[in-house]
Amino acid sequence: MTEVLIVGAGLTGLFASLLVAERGNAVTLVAQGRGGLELSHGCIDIWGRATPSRALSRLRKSHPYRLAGTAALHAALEFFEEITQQAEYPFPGSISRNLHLPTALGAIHPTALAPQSLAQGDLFDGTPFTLAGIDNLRDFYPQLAASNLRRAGIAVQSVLDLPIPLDDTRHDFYTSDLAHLFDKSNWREEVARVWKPQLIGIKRLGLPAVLGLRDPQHVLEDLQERLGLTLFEIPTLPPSLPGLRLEVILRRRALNTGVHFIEGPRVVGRIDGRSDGRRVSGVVLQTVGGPRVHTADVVILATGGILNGGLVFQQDGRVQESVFDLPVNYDQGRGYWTTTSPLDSQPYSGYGLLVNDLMQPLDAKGAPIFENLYVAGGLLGGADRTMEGSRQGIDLATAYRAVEVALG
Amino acid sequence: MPVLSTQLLVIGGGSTGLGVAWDACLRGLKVVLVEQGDLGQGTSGRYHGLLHSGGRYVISDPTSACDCAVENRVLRQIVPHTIEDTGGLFLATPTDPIDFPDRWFAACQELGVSAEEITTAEALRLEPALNPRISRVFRVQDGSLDSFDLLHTLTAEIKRAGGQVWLRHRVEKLILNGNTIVAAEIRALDTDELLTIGADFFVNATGPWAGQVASLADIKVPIALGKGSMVAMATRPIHTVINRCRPSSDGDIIVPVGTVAVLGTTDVEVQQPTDTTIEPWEVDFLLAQGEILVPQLAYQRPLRAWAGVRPLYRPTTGELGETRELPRSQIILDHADRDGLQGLISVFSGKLTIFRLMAEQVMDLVCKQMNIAAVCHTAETPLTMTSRSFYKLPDRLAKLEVTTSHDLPQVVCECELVTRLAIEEALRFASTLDLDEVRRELRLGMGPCQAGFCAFRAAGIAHELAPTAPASGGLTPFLEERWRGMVPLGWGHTLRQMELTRRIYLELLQTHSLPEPTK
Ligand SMILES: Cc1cc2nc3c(=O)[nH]c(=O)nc-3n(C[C@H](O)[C@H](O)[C@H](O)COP(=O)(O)OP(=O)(O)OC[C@H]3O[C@@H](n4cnc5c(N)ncnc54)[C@H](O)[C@@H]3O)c2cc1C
């Protein structure tokens, strides 16, 4: 049995830990923070700009998808679908055709897999739909979304504001407040009673994503039945409910399959003294009580890119990898990292580690640095995930490949 | 043909132009002011925020020092709501010239700039974050002044007194009759229409643009432009203005303004008033200098950087004498005297602190030339505070905290505690649905997240108020403006913040895939 240590508890780290546990190996997941799932839309973007299955084969050889390989991507998706099915939070969609979902701004989000409550909002589905806001929710503006969709030539049947049936006259709600209410069946009953008269003639209704956190599929089905229509959800500003739900599902499964979590400490990489520097022996946890060594046979780095702390961009113009100080591929000098518009592609987005097709980080000469260290997810360079619409696909495929290689 | 005629046309809506227009209103003149941008788009909205005590100029420019000392007291009387009485300290560090503090202190006393020496122990009790290795400390009457509040207040007063303030109107031509200016051709930038305003007298108060505007009347006003960059830190480790007690140079002052501490400034010659790009070395320099005064700044997050452009008069030989340095005190050019052109005065340079005095001096000259006997009343006329413009974060918090949870208002910008009601009111009052104007008025999006969360909400609210306006048309420029302020600081936590903004606006909201706004 191989002892695996995974650093990072985002989509990549959690998914990798499930894969390792699935194969009956011991796995410890250490993470300083929580990863980026609650900042995300909670869907699986594979390739946003074209049909994913066709676009991927034409990528540069150094692109993470090419390094992980199509087989790993397919296998990863299969396992992901299995996990979400079993958690009763299914993700319809496929790699051969993107769904086109409305965003809260009324732009169009192409994505491969989405939770059912989001997928039912596919804009090319043909069923007319209405958008509804919820009074006093600060993060959803149905008029704005509808206007932008209409500008793009998409018909929105009507726009509504639905009340919150609470005695309390608060003017301020977050999506998470509402999600907890929707988890309760007597609340849903009350909502349905108040909303139903306002929904006459509506077949499909889009709401901000607030329909429950604990058992969202049940909430969706129950409310659809009570209202007699198809519902779909639109993710809002962070904390985004669909992202949170996915995190809950992955963590729940990780705990149930025996993944050992160590959360909180910052970690520093540790090299095996007996291997001439060719192997790592684990990490050192910087705990409150002092440094603690944690050893493992294999380490998988899933610390993410700049947002999650895997890469550290220094004032002096250097970019560093935060655990083992591995070489990063980047342009030296702050002046090169960004452009003048936040909506353009940013040079820094493509910076990261260079790896071989075994997901091992490489040195300047292209040789693997350590025999038993693997890298997956946002830490990898060579892809502009934001502009490509490829973030979650890369996370899953590279996590799969790293585990596959690490466990031999 | 003029569509409108007035007695006085003021060109430029910074502190100087608005000050002149307000002074003229109080003297009973009919006034129109035109400004090509929004309030505060020139230097007045990009300045350092210091209400000068005069201390910074006692050696280099004694006249300015005296003017500042007097005007500091006047402004505390007439616009107290725009000022935070932070007080100021002048610190000598071990690397500064050892004889300077004594010379400096003597000059303060001679010029009537109030200053008092305190022990370093007392200074550290006042401001524990100061570098403990300072050798001497003096206390002065510095303050910080919110220029947006000031400009809004002045505009409201001018309108109340019957004057007009036209934003987004640019003077493109000055029309002469013989050697007298009689009218200005003005482009309304929202509609692209051209109109003509006739006036008996014109004041060119266009700051760094003063040379360009003067050239519309074929007059040469040689101006050198000096760009100064500033960095706002996300926290306020000091609550007093911190100056370095040494011969004035770059990077020697920290001003606490609102929720941030602003480090400044550099001085780089540029070619255009709009050349405000900040170089990485400027930021590195300002942070390094700031750390000398307040070491813990090394661990704080820089939030935003911006630059303002100073117009410096660079007269030809003979006009001011060869040996004098380029003066930084106010320049008032009477073009009748100087160029034989009637009806135009240019005023530029100086400080925001002495805007009232500059306006008084200009209007005295205008009245003399127009044969009007009215005298200046601005020094003894307090400006009414507009309820909307009053901004202090603790006051906003206090207001929110006394409301019961039942009618707790919706907070749209959590960093600066801007409520939905405030945004709705600002949008109704504003002449456009421009989110950046709402920002300048309410500080929307000025806090640690730099609009990452509230920009979307504000766009949604704006669209509810004006469903016919191009949907979210104001969102992209607003985000781009915030982004520009972070780019020079794009490393470490600031770059992470920028990445978070991109995750939200590109991955979650897909803003980049919206169809182009239709005009
Ligand atoms: C970096 C820096 C830091 C500073 N810090 C301080 C400080 O801490 N304390 C202090 O007291 N002073 C400070 N100052 C000085 C102070 O900012 C200026 O003295 C003051 O803001 C000048 O105001 P203004 O109205 O003359 O110019 P501006 O504010 O630049 O106003 C000129 C206006 O004219 C408009 N305009 C130009 N051309 C046209 C046209 N053709 N038609 C219509 N409108 C036109 C412009 O859009 C602009 O808004 C600082 C200056 C700089 C550069």
Given for the second form:
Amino acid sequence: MTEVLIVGAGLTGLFASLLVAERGNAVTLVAQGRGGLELSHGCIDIWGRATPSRALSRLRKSHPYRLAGTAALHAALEFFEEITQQAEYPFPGSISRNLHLPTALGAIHPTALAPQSLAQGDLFDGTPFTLAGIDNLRDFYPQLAASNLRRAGIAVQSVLDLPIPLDDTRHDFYTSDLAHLFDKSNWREEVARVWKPQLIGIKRLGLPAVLGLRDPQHVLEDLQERLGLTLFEIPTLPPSLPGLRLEVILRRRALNTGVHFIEGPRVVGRIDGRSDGRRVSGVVLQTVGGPRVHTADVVILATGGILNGGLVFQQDGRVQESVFDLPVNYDQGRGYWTTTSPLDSQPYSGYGLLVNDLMQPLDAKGAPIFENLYVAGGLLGGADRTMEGSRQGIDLATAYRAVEVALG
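Now that we've seen the form predicted in complex with its partner chain, could you pull up the form predicted alone?
Since only the chain itself is given, any partners or molecules it might have are not part of what comes next.
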């Protein structure tokens, strides 16, 4: 049995921990925070600017997708779909054709895989749809979304505001407040009674993402049956219910398969002094009670980029990797990190660690720095994941490749 230590609890780290645990190995996941899933739209973006399956073959050799390989991407997606299917939270979609989903601002979000409640809002479906807001719900404005979609040539049939069947509606609600209510069968029955007379003639209805947290697929199907139409959800500002649902599914399965979680302490890498610096021995946890050493046979870094703490941008112009202080590929001088237009690709988005096709970080000469240290996800350089629309695909493919190599 191999003892594996994974640093980071976002999509990359949680997915990697499941891959390790379900192969019968001991795995500990260490994280200073929660990861970014609850801030995400909860979909799997693979390539947003073209058909994913065509685009990936044309990427430069240093791109994370090319380093991980298409076999790793396909295997990762297969395992991901197995996880979500078994959790009764299916993700329809395909690597050969993107879904095109509406956002809360009325933009169009291309994505490869999405939860069914979001995928039913595919704008290329052709079925007429109405957008509806919910009274007293914060951060979702259907008139704004409809206006921007129409500007983009998408026909929105109509816009509605639906009431909340509560006696006290004097305060605003968050999406999580309504999600807990929609988990209750008697609440859904009352909602259907109040809403149905206002939905006559509507075939497809778009709502903010509030349809349950514990069993969202059942909530979706039950409410559709009660209302007699097709529903789809649109993710709102964070915390995002679709992202939170996915986090809950992955964490629950990780705990059930024996993953050990340590959350809270800052982590500092530890090098094995007996190996002439060729191997790492684990990490040191900076806890309230003092430093605590945690050893492992293999360490996988899934700490993310600048927004997640894996990379630290210093005032003096240095960019540092936060655990082992590994060399980062970046432009010298803070003036080169950004461009003048916020709509352009930002140079800092491509900063990160250079790795080989085994997901091992490399030194300035292109040689692996440590034999048993691997990197996956947003910590990798060579890709502007936001502009490419490749964030979650890279997370899954590189996590799969790192685990595949680490466990032999």
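Because the structure is a prediction, the values reported are computed rather than measured. The term rigid core refers to the most C-alpha atoms you can superpose between the two forms while keeping them within 1.5 Å. Positions refer to the first chain, counted from 1.
Participant: Aligning on the rigid core, do we see the C-alpha of residue 57 shift 2 angstroms or more between these two forms?
Facilitator: Not so; residue 57 is displaced by less than 2 Å.
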